[in-house]
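Here's a solo chain for you in structure tokens, the form predicted alone.
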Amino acid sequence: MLTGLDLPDRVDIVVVGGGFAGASTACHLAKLGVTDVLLLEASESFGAAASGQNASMIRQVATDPCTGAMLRSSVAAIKDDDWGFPVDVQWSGSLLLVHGERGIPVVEAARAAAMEGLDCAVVPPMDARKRVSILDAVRFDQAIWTPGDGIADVSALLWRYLNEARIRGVRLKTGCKVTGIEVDGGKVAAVRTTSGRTACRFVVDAAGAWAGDVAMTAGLGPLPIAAYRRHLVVTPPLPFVDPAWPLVWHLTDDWYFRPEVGGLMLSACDQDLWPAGPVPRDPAILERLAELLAARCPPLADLPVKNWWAGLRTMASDGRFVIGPDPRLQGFFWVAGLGGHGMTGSASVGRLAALLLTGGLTDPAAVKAMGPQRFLPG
């Protein structure tokens, strides 16, 4: 790990964002045995920002066939016992409820997933409301049952890359905040920072919310990726939560729960467009939980407070992840918009990212669908 000022004058690769995107990506890089990389987080500590915000739920059904085969294909790797560093997962499965014709692309998508090897099912209510009892009161026609999902601990997950990255030989630090990228001759040239300066022939921008931000101190204009606030309620213990509940997610309704250290956490699934930033709380948004679980599922009605918090969740226009060379600038690359799935996805992220810098061989309907050139003219 690099303290104070010791940058390095130059590297091959330079990686701006400590998250999921980043870590993940440095780690598989390491893996190919490129490990002239330099991991730069703008905060003190790593995943401070959406990293370490979520909900931690591993969730593999999508409705984007390409997103769903990348987060099924990182969940095999994260239940793989071969690397050093072990990651606690509590595999109490997912139940997704729908319902109307909204419903209709999910069930698809999960039936879809299930011919591709999936073990997921879509089940009658009867089935969910036997899993979780309190869904008796609640309004749904179908539920997919996905017994692979789960709870991760989000933060031996992170660093369970940052480690592997570590240990064979890149570069980590915090506190170092990219004020801009040098440019020479329509290539990356060097990296500019608050510790200093560091030449390097390719930046990855996986700065979450900030990824456009980066993008821009090197002249190039944005994509269309933006942020999103969103909330997360904790209660205190209660009686009636069974802590082997699996995660539960209205998705034609827009809230979920998950039993969380004897009580829930739940969400009412708001997004409202933010700046990358600090996310501050909205009071309100109490409010209108209390009022959306007293409708929709009205065990759950009046539940205490014990904490709350918001963070940010980053996506691009189109809801798939963009990753990849960014055709404008040789050396600029994106590992950017995993928006809601950047837990789930990162091992299948960091590992497409670095095969596609290194020159390795990867599906290349993969690459063309995740691609920044999806955005671009021409």
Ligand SMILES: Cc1cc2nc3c(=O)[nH]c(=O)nc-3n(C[C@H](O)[C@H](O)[C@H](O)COP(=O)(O)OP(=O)(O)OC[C@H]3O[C@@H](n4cnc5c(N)ncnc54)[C@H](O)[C@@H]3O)c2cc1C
Second form
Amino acid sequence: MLTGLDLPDRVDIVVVGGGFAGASTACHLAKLGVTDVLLLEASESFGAAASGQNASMIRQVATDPCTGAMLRSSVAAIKDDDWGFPVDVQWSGSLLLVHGERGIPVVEAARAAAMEGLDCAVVPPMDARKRVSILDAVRFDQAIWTPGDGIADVSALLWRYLNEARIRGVRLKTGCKVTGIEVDGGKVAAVRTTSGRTACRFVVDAAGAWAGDVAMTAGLGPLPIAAYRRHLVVTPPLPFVDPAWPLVWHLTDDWYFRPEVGGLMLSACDQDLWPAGPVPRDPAILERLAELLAARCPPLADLPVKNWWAGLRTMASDGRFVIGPDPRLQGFFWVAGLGGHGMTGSASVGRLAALLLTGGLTDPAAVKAMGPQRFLPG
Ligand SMILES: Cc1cc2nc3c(=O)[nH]c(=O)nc-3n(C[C@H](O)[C@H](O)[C@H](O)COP(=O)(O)OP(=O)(O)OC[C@H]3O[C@@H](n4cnc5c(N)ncnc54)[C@H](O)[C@@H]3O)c2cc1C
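Let me have the form predicted in complex with the ligand next, following on from the form predicted alone.
Complete assembly follows, chain above in first position.
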């Protein structure tokens, strides 16, 4: 890890951002033998933004087939024991609840995922209620049961990527903000930072909600990527909660809960467009959650609150990850728009980015579907 103000004069690749996108990309570059890499994080610690503020839920069914495939291959990689750094995951499964027509796309996605080998099943409410008793009071007409979903130790997962990168020779630095990207002859030439300048051939923009700001410093116009604020609420221990419950997400009514240290973590799935930067909490969200639960899940009405916070989910307009070279500037590479799946998808995201950066063979359909060129004319 680099300390002090010294930056190398020159590296091959600068990765901007020390969340899941940047850490996993650096890790997978290193695993492919590419170690002349410098990862810069503006905050004093890694994972200080969305990667440290998320709900820790691993969920493999997604309505977009490309995203679903990325999530499932990522979970297989997270489970793989062939890493030096263990990550604790409670594989307690997930129940996705749906009712009415709005549920049809996700039910179809689950059936397609099952055909492709994911252990998941569309089950009647009775089966779901056997697993989580309080669902007796909840309205839904189908549930998707995925036993291989769960709750991850997100900090351990982030540090797995960072440590794998570091021990292979990638240089990591916190407290160093990239303030500008120099361009020479139509190519990326260097990054300017709060700690000095480093020449480089590639910049990987893994700056989460700030990805557009970083691109702008290279003179690139925006892509349709925006950040949205979401709150999470944690209760103290509750006598009726079974810590072995799966995570439960009502996809039609937009709320979820999962066990958390004897109590629950919950969200009203709020999604307010928010600028990159500090994410203040809005006390109105507690009222909104309480009203929603009183109406939709009465056993969860009037819960005590132990802790609550908000973070930014950064999404492209089509909901897919944005991974690939920017055709407008040689050497500028996006790993952004990880949305609500960035922790779960992190292993595939970093692997795809590393393969593309190194010219390794990869699935052309995924490349076309994920690349930033999909938003650009011609
Ligand atoms: C409330 C909430 C719940 C979520 N729940 C889940 C979940 O259950 N499961 C799941 O899989 N995903 C979940 N997510 C999504 C997941 O957390 C994100 O997709 C993922 O963390 C995004 O990672 P990232 O690296 O792209 O962004 P970030 O984690 O935001 O990292 C970007 C980093 O770039 C740094 N940076 C910015 N500008 C600069 C600069 N100029 N120079 C240097 N560094 C810079 C920032 O400081 C930041 O640390 C959730 C997100 C939120 C907010």
